[in-house]
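One chain comes next, on its own, written as structure tokens: the form predicted on its own.
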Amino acid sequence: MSDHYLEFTHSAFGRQLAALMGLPAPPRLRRATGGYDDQPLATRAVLVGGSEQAQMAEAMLGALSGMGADLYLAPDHCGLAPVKAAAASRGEALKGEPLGERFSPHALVFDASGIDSVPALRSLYEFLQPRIARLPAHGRVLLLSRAPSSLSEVGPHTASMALRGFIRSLAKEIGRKGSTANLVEVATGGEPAVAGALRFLLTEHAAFITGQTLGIGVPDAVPTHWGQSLFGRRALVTGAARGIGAAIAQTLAREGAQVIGVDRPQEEGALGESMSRVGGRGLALDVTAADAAERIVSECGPLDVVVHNAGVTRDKMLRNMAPHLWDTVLDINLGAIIRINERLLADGLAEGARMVCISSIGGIAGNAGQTNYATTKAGVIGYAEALAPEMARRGGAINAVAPGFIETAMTAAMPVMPREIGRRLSALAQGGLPADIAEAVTFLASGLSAGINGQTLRVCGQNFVGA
């Protein structure tokens, strides 16, 4: 469904009226129109900086240079020495930041690792405060740091946690321009995996992701090429007939995956259409059926990617909720995932397989009338955390994606006022599209997310509910 208010505020009259009345004017986000390529930041300026004890400058510069970025160095800041040393080690030529207000780089990237005290946090302020007003529309801010859990000393742990609050607040400041701000926390030894995360977060593939923290562990391997990263991989997507599931199938196929879509027998016609568009094949079955897991294993062969997207809502206040409404939601949204995975883990997965489960911000914040739904979506988050060590032992990973307000048939059926409130209640002041969820799933299903395991990535435009 179209966001008529967004479209109105981008008309000549609507723009004037919104400005006159002080109404929000949601930005028209720039989303990816194709797959990943080798140099997504070619010809784009990126300004880099770091703390005085920056530890990841070499990984930062390597990732940005590999993306084709035109690299500029902020002069006279406390991280000048480690960034220059990293550039010299790499043989990297950095340009000095041009003086004047006309210089507005696409991204501001700061290595905040090594910040170990309250006074050291000043380096972050000094780098960003003079420049944030010049960040262009649809620009990017990205911080690199060490994860608090890896820091045993009080000062570094405290400072690392402080960065999370900083990035959430900054994202809300710049969201009205369609710009995003995110934090990547890197374990010691996880530096080789930084490149994949930056290719996602600094490009249009992550247009609806802001104010988030993404953790990177030590990867088993990192990609040697970026385009068609799922070429030849066999991917299963449940709930693939329409909406978010169909978008996921399309985006996985864009990156080279061979897609098998699953949906209820009643949706066989729509499933066939969805799969024909991506050169995939459909498997009509109910994920709650007693033989669902066995059929998936016998008819699909070893799977490289599994996306658990199938889900339903049956909303009622708990006092009015009939037992079957509870049981139906619990079985489809959570029970089926666990049962299917138990069978896949026996002998249905290829080596290094990756799983992605669709959760919801409803499972993080809760919603009145959704005790059943929120229970399952919080359970999905816990399930991904619990299964992560086992998937790591197999050379793979499992993660979750938590959508916010997404423009689907379900949200189109909402009453007008709740729908408009849901759209505007985020840093980006609009709902997301199924393609936004699909981009996040594809990132987590591919080698670009090497080192990321057991995490939940919110794709919600930094929805203020549960932020």
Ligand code: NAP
Given for the second form:
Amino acid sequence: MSDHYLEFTHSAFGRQLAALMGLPAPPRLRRATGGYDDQPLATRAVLVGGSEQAQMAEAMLGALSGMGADLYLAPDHCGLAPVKAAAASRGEALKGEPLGERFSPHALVFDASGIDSVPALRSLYEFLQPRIARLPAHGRVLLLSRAPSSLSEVGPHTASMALRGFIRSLAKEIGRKGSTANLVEVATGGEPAVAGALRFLLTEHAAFITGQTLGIGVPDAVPTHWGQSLFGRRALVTGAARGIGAAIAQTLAREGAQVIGVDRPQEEGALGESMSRVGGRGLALDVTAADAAERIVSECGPLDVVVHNAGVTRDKMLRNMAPHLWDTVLDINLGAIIRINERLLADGLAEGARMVCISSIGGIAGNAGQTNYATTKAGVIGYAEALAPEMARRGGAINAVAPGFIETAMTAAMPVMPREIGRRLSALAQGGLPADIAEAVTFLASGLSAGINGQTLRVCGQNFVGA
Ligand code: NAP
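Next block, the form predicted together with this ligand, ref. the form predicted on its own:
The complete assembly is shown below, putting the previous chain first.
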């Protein structure tokens, strides 16, 4: 369903009227038009800086120069010494930030690791405050830090938690220009995996992700090439006939995966169309059927990627909820995932397989009328956390994606007012597209997400619900 208000505010008359009445004018987001590029930031300027005790400057510079970025260094800031030392050890020449002119880099990237006190937090203010107004539309702010849970001393733990509040607020300030701000928390030893996360978050592949914190652990291995990284990999996507599932199939296929799409037998026609668009294969199957897991294993062979996307809503206030509405939602959205995975874990997965489960911000914030749905979507988050160690032992990973308001048949069926509120109450003032979820899923299914396991990534334009 298209967002008529967004289209209206991009017409000459609509723009003027919105400005006159003080109404929000949602930006038209700049989304990726192709697959992963080896040099996605070629010719784009990125300004870097760090804290006085910055620990990840080398990984930061390596990731950015690997992306082809034109690197500039903020002069006279407290992280000058560690960033310069990292550049020297990499044999890299950084340009000084041009002074006295309107320098407007695509991204501001700051290594905030090592910040261990309230006074040290000022380095963040000093780096970003004078420059944030010059961030162009569709620009990026990215902070690197250590996770609070890995810091036992009071000062560093407090400061690293403080960064989360900073990034959430900054994302709300810059969202109206289509710009995003995110925080990447890296475990000690996780530095080699920074490159993949930055390739995603600093580019148009992550246009609808803002105000989020993403954790990186120690990776088994990191990719040596980025484009077509899923080439030849066998990927199963449930609920692939339409909506988000069809977009996931398309994006996985874009990166080279051989897609097998599952959907209910009633959707066989739509599933066939969706699969023919991606050169994939359809499997008409209800995921709750008694033989669903067995058929997936016997008909699909060892899987490299599994995306549990099929999901339904059956909304009713709990006092009016008939038992079948509870049972249907619990079984499709959560029970079937666990049953299918138990069978896949026995002998249906290739080594290093990656799984992605679709949750929802409804599972984080809750919604009146959705006790059944939110139970399953919160359960999915817990399930990904619980299964992560087992997937890591197999050299793979499991993560969840929590979409916010996404323009699909599911949200088109909502009453007008909640639909309009769902769209507008976010940092980016609009709903996302199925392609936005597909990009996040493809990131988590590929080597770009090395080191990321057991996490839930919100793809919601920083929807204010549960933000
Ligand atoms: P959708 O347009 O309704 O598509 C879901 C697909 O899954 C449909 O083709 C559906 O088939 C299929 N499906 C349902 N039950 C199934 C079953 N038992 N076995 C096999 N396939 C089944 O939904 P969507 O908006 O793309 O949502 C996809 C996922 O994202 C869901 O898990 C949803 O909860 C989640 N999500 C969506 C939003 C949003 O704003 N759209 C927000 C948060 C989370 P039928 O049409 O025949 O039922």
